[in-house]
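Shown here is one chain on its own, the form predicted on its own, set out as structure tokens.
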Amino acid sequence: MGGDDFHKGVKPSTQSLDGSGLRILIVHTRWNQEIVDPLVTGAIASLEQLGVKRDNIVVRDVPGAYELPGAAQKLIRQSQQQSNLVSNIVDDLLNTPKLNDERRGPFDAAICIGVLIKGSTMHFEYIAEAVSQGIMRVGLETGVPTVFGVLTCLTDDQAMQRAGIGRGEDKGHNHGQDWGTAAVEMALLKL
């Protein structure tokens, strides 16, 4: 393979991705919001293109990246508990099999979106490591696929380029779109 044949990025899935029955959580930061907002918009657009109903996309915000894992875990667990409680009450009242309420059911996947830009201290490294490990742990502990949508960039320009709002002629690519697709693919992952 020659150097001209390499194309950076994820290769599209070979399976058909139908997100019409999914409920997706997006938790994003307000820190660096000018860059975060386009990423959230890109993720939502991607989810909708794959059939996820807008009513089934729940968006919440937190102050900064360090808060992303805790908020995602809390919201995922609340959705799982509410789903079990509502389902059990309905089953008891109607004496029927379990009902699947798409709008109120548990989340099928979560996307944590934020932007970390390196400064002149070690703060960047500590936050990036903690957030990376935390988001991975949320997915493993809750059983809900949790997409790592945190840009870790050395400069403002790098972050803007990865949000599709670059300053130059080439605006870059909005990685939020990739994260939306990854959430649907992971939510549909079956044996």
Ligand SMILES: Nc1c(NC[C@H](O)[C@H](O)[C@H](O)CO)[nH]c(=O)[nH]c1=O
Given for the second form:
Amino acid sequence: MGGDDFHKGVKPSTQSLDGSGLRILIVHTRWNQEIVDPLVTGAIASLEQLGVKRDNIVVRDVPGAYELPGAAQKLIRQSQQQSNLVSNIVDDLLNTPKLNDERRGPFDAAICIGVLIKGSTMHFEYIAEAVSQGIMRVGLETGVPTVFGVLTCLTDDQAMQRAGIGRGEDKGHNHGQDWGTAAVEMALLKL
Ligand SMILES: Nc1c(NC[C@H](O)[C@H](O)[C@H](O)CO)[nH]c(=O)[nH]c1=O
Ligand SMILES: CC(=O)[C@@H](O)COP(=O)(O)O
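Next up, can you give the form predicted together with the named molecule of this protein, since the form predicted on its own came first?
Below: every chain and molecule of the assembly, starting with the one above.
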């Protein structure tokens, strides 16, 4: 494969992705929120484009990237406990309509979104390593696919480009869109 026909990025799935029955958690940071916000918007846009109902997209925020794994794990486990509540079981037996078409069941996937930008100390390296390992562990330990949506950038421009808000003519690509698609694909993955 020649260098000129190399396309960096994810190749779309061959599976038809119907997210209409999915419940998705998004946890995002308030650090670098001017860059985080378009990433969250991009992820939600992809989820809705694949049929996920807006009422089934739960969005929560935390201070910084270091808080993402713990928050995702806590909220995923709460959703799993909720779905076992007798009240839910009775509701389902009686076909009780849910408010705003919201299903209070467990999350089918989660997306952790944050932006780490290198400063003048080693803080960046330590957080980036802890957060990537932590988010991986959440997915493995809860059984709920948990997408790593954390930009780890050396400059502001690198981060803005990857949120689709680049300062030059080339605005870049909003990676949040890819994370939304990945969440639906992984939620639907089966034998
Ligand atoms: N420098 C960045 C941080 N630092 C804060 C930590 O993530 C954490 O909130 C704090 O250490 C308290 O536990 N967070 C980011 O998300 N992005 C950064 O660039
Ligand atoms: C990712 C960080 O924690 C970093 O932005 C903090 O900056 P500094 O290393 O200058 O304290």
